[in-house]
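A single chain comes next, written as structure tokens; it is the form predicted alone.
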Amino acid sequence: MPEATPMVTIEDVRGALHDVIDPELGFNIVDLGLLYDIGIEGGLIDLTMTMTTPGCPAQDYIVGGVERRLAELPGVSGVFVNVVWSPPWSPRRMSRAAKAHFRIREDGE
């Protein structure tokens, strides 16, 4: 009997994306608050995210890192990354850990 292909979960995706580091900020994209939505259908991952600023020079690097890291997950057959600018990113989206690292007040200011 053939082995079943493992089903990837949102938790698997979020966990893997902690490995993708914004090269300018030196912190992972999950804690920076760059992820907006994760959709999974079968082995296809549809990810909506943003950058800290429009025209971010690291955009291609980050998107490539997302695609490569998620393609390594068992059961993933495709990755689609949609970069959006609305709503705009703000430090308020950062995790407590990221805010503490960057010395940003909890209210994001």
Second form
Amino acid sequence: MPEATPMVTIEDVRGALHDVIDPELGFNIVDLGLLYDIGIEGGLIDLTMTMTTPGCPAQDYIVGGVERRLAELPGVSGVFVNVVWSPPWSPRRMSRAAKAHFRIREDGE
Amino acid sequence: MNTTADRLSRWTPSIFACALVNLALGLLLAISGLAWPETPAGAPATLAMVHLLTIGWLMLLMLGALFQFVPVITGRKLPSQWFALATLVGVELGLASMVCGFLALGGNALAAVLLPIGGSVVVIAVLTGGAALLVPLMRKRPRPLSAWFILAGLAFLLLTVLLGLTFAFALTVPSAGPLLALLLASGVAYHVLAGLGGWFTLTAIGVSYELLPMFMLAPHERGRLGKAVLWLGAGGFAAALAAGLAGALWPLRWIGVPEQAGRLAIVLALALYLVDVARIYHDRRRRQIELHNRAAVGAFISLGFTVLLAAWAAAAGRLAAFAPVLVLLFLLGWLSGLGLTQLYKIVAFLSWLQRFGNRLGRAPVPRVQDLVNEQRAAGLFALYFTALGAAAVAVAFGQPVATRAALAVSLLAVLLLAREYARAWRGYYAVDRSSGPSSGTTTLSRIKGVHP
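Can you now output the form predicted together with its partner chain? The one shown was the form predicted alone.
Next comes the full complex, and the chain you just saw is listed first.
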């Protein structure tokens, strides 16, 4: 009997994307709050994310990094990344750890 | 579809390297005693020095940055990367011809050939680079505020180089008409105003409005204040230049009114810009800011001091007496200071994109900050601005030897900074740290202790 393909979960995706950083801020994109939505259907991952600033020069590299990292996960057959600007990113979206690292107040202001 | 290559300007690092060489050559001429401060402003070697600093250093720096920056803010690529190379080659060849032409002034027939040819080649190079930048800028709708500043800056660039070419003909053609002779006699100040003000300053403001909030996580929207800076600045330079040039050619009594109004608008625009910059620093969410933005404060202080001194000197009727120190502070303090500090970040960023961008997601990568050694460079920026301040004081007190000595120190700082840029470009510090005993922690990208 063939081995069943493991199902990828949202936790797997978020865990894997801790390996992808925003090179300018030097922090992973999950804790920076750049991920807006993760959709999984079968082995297909549909990810909606943003950048810290519109026109980020590293945008294509970050998207490429996301695609490459997720494609390595077992059970993933395709990755689609949509970059959106609405709602705009704000430091409020950062995790507590990221806010502490950048010495940003808890309310993100 | 991979669009990363479209967003990277392949020739920008080479343009920056050539610009830095020209800055060093310009400063070397000043230090040597062959040019200003030992000779008058119109002396051949001084003209060569000034054009090495403006065309060779600042213009190349600005165009190199725009070739990288415009596709990013517009989301549209340049028509071809080759425009940047053609611009670099044209500017360098034209500038070399101009510098030789200036040095041959005063009787040598070569000047009559080299200056107009060099000037024409620079104009063609500028048109080439400007056309490449205009394509994405014109297609972008709606245009961000920074794009409007760059468009205005490019218009003044065209005016500056055309005026310069006119002067090249007026200087070298004995039978130049009376209008050209009149323009040469009193129009040089407007060539300087169009170049240092309309072109360099408006463009630098536009670029800084993108870079400062981006790297300090400050609100990006500049609102009415940003628009006021744009309209007062662009309108002020346009009015002062149009009225001033018309006044230089025709004896019109009323022409002084729009010229003065234009100058007032420029001072107001620069003052409002500094207020806005202070707002960006104050409203930043990133409390610990990086060296390039800390050091840029030196450039903003230079600009503020220049504006205050110019306003006071104009009111006291002593503008001509203070012109050398004003030009020094504006050119080497504000424009070059901002350029050198932002270059520190841009080079590291370009290096990261080129070296590590495609490794992201595959393997641990360093941060952009890991490609530089801020502790080492901080002292160099302090040395540069301190030496410049000393040079300004020496100029104000009419001490050419002390001015040259201070400029020699600033050149030393520039050369050591250039070594830091080269190290960032080669990934020197990243390699150095990742091979050390503490590798694999902060140098390599995965920040520990933040995994939920």
